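Here's a solo chain for you in structure tokens, the form predicted alone.
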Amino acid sequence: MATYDLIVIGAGPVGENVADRAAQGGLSVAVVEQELVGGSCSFWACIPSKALLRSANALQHAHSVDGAKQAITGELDVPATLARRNWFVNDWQDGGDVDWLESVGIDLYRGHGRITGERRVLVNGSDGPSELEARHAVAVCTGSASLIPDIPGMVDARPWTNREATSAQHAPSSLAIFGGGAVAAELATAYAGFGTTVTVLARSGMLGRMEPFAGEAVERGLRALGVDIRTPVAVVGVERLADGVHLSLGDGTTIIAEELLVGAGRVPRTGDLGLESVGIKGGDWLDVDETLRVKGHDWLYAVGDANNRVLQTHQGKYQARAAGDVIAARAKGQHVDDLPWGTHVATADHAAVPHVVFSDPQVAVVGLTADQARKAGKRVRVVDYDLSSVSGAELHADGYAGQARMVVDEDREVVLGVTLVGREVAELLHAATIAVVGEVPIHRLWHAVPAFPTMSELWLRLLEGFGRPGPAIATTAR
């Protein structure tokens, strides 16, 4: 039996970061992975999806600038776009990530990991089983998988999930997408750019958890690309036949598409991990405290999607840094900084999560929507601004269209949330994230002068919309 200070199950971005931070803290670390080191984000989600989006996006943006559009004579090269995607995922080979693990002194065990008791993991690999024991901690970083809705015939129809959609080697002639969230918005945008006939079946509209104007803008953008959006709509049956996938709708109509993509939520990948051996029901989300430790088990951690706090790669990596550091601190008997915004907690998970939907237009969000803030008992003021009136946006594209919203806590005069809609607004988001996380008072933001002429001048317009703040209010980050 090999013994390590920490055993990490799952070598996606989250598991890699937990392992790295613990190793930097002086612990010996083993990582267990049954698929590719680098995980879904690197090979079947964040990276390949953005690579699929970029080529058509660049072409469309060039068409929106007079002088550039006249120089464009060709159409999108779909095979070249797919080849570029293949390059970004290294043809689904993980040698680079494996080399990195070796370079930082982390041992890799390939195979399926199962917890067999407190601090014990059995790895069933192609070369036989390996028994591992952790001196201090085991971290579950196994992520999540696509939810396949319980609709008659859905499973048998072999629908695409994000994995198949981001790894496809050709564009289908037609694609039906079930769902209205980020996956649906992004992949509808990508495949419409390839010339695929796309139909989106969104039961509750697009991006329903965001500010209403965000979903409305994305719907307009998709329709402009030729996407047929059906909402509200119910799918009551699915069948794959020789001519494609048949979707029976609640209104009695039928849609036929070459492929069906399901983007309707996520489920935890915690089944078949042996959690029952330590008194935890497998297949459920794992409930953790603020230091990412599974409640009731001082040696077990769940980091990233597995804990269902925030299903975002960047937020999982943020959690991973806190978890790796706190595991090392506890192993060495050092002080644990577990107060809000401390080194060893993931406070931002609650009210300062950044999220980008890479549709056209993009949607970039951080913090609370106006409705969420009011439901949290805040006295808020909402400031809206038309992004097309910002000089930097006008220069960016002819006929630029966009919208921004700032949600302010009137009692403390700090920003609670920002929503941005428009082309390339993702690059504006981090400034908003800093304002929300840092609880920067409005009176101080007036002194953060945006360069002219950039899209960041939006901040000046939002502050003008709020009006001159009251006297300086003492604030603290904790």
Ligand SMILES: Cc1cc2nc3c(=O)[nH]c(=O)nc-3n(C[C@H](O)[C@H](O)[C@H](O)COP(=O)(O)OP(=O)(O)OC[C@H]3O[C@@H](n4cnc5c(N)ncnc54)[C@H](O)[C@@H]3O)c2cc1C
Given for the second form:
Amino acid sequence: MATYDLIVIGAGPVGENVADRAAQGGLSVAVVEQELVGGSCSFWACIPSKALLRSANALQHAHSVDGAKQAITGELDVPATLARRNWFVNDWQDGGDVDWLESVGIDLYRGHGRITGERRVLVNGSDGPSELEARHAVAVCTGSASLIPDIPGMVDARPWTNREATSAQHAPSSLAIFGGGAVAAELATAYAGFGTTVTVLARSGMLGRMEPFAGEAVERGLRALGVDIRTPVAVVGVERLADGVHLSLGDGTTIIAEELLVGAGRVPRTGDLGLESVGIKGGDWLDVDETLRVKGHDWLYAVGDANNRVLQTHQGKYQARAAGDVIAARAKGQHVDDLPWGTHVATADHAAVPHVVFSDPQVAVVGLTADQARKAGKRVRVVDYDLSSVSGAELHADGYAGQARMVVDEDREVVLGVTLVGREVAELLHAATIAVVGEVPIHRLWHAVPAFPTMSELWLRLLEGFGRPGPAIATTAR
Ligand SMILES: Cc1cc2nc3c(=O)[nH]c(=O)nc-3n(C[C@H](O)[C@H](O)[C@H](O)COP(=O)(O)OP(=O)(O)OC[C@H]3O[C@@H](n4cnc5c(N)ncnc54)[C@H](O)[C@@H]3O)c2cc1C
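Counterpart to the form predicted alone, namely the form predicted in complex with the ligand:
Now the complete complex, all chains and molecules, led by this one.
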């Protein structure tokens, strides 16, 4: 039996970061990985999906700038785009990440990890089993998998999940996508760019959890790419036949596509983890406290997708930094900084999560929508601005279209949330995130001067829309 201070199960982006922080804190760490070190994000999610859509995106953007568009004489090179994606995922080889683990002194155990008791993990590897014991903690960072909807015939139809869609070596002639969230929007954009006939089947519109204008703009963008969007729609049966996948819809019609992609939610990968051995039901998301510790188990942590707080890599890595540090602090008997916004908690998970949907137009959001803020009991003022009126946007592309919304807490005069829609708005998001996390008062934001002519001038317009706070407010707030 090998003993470590910390055992991390799952070496996705989150597990890697938990391990790294704990090792930097002086702990001995083992990570257990059953597939590729780097996890879904590197090989079957964030990176390949963006690589798949970027080339067509760049071409479309060039088409919208007079002078550049006249220079475009050809079509998208699909094999070259797929080869570029292959390069980004290193042909699904994880040597770089494995070398990095070694370089920072973290031991890797390849195989399926299963908890066999308190602080004990059994790894079933190709070289036989290894028994590990943790002196201080075990961190479950096993991520999530695609939800396969419970629709008659769905499983037998062998639908694509994000794994097949991001690793495909050719573009199918037609693709039906079940779902209306970010995964559906991005992969519809990618495959439409390849010339695939794409049909999106969304139960209730696109990007339903965001400001309504965001989903509407994405729907318009997808339609402009030739995507057929059916919403609201019910899929009542699925069957794979010789000519493709047949989807029976609630209205009695049928859609036939070469492939079907399911992109309508995620399920936890906690089903085969031996959690029952420590009194936890397997197969569910793991419920954690603010320091990412599984409630009721002082040695067990769940970080990243596995805890279902926010299913995003950057947020999982943020949790991982807190978790790795707090595991090291507790192991050494040091002070735990677990007050809101402290070092050892993931406070931003609740009201300051940034999220970009890389569709065309992009959607970039942070914090609360107007509706969410009102439901949270805030007195809210909404400021909308047409992004196409900002000089930086006009210069960026001819006929630039975009929209921005700032949600302000009227009582405290701080920004609660921002939604941006338009080309390249992703790069505007971090300023909004800082405003939300820092709770920067509006009167101080007036002094953050955006350079001219950048798209960031949007901030000036939003502040003008809100109105300059009067001297009385400014004086007392200072
Ligand atoms: C198509 C798509 C696009 C996305 N794009 C983005 C994006 O642009 N930006 C973003 O922030 N997020 C994006 N996400 C979300 C992001 O991929 C996840 O939030 C992120 O991968 C979660 O990281 P994780 O480390 O928690 O889990 P994972 O990356 O899933 O890693 C978990 C690891 O644990 C391993 N594992 C599981 N069980 C065991 C076991 N019992 N023993 C050993 N190993 C085990 C797995 O093999 C895996 O390597 C996207 C998701 C999808 C589906």
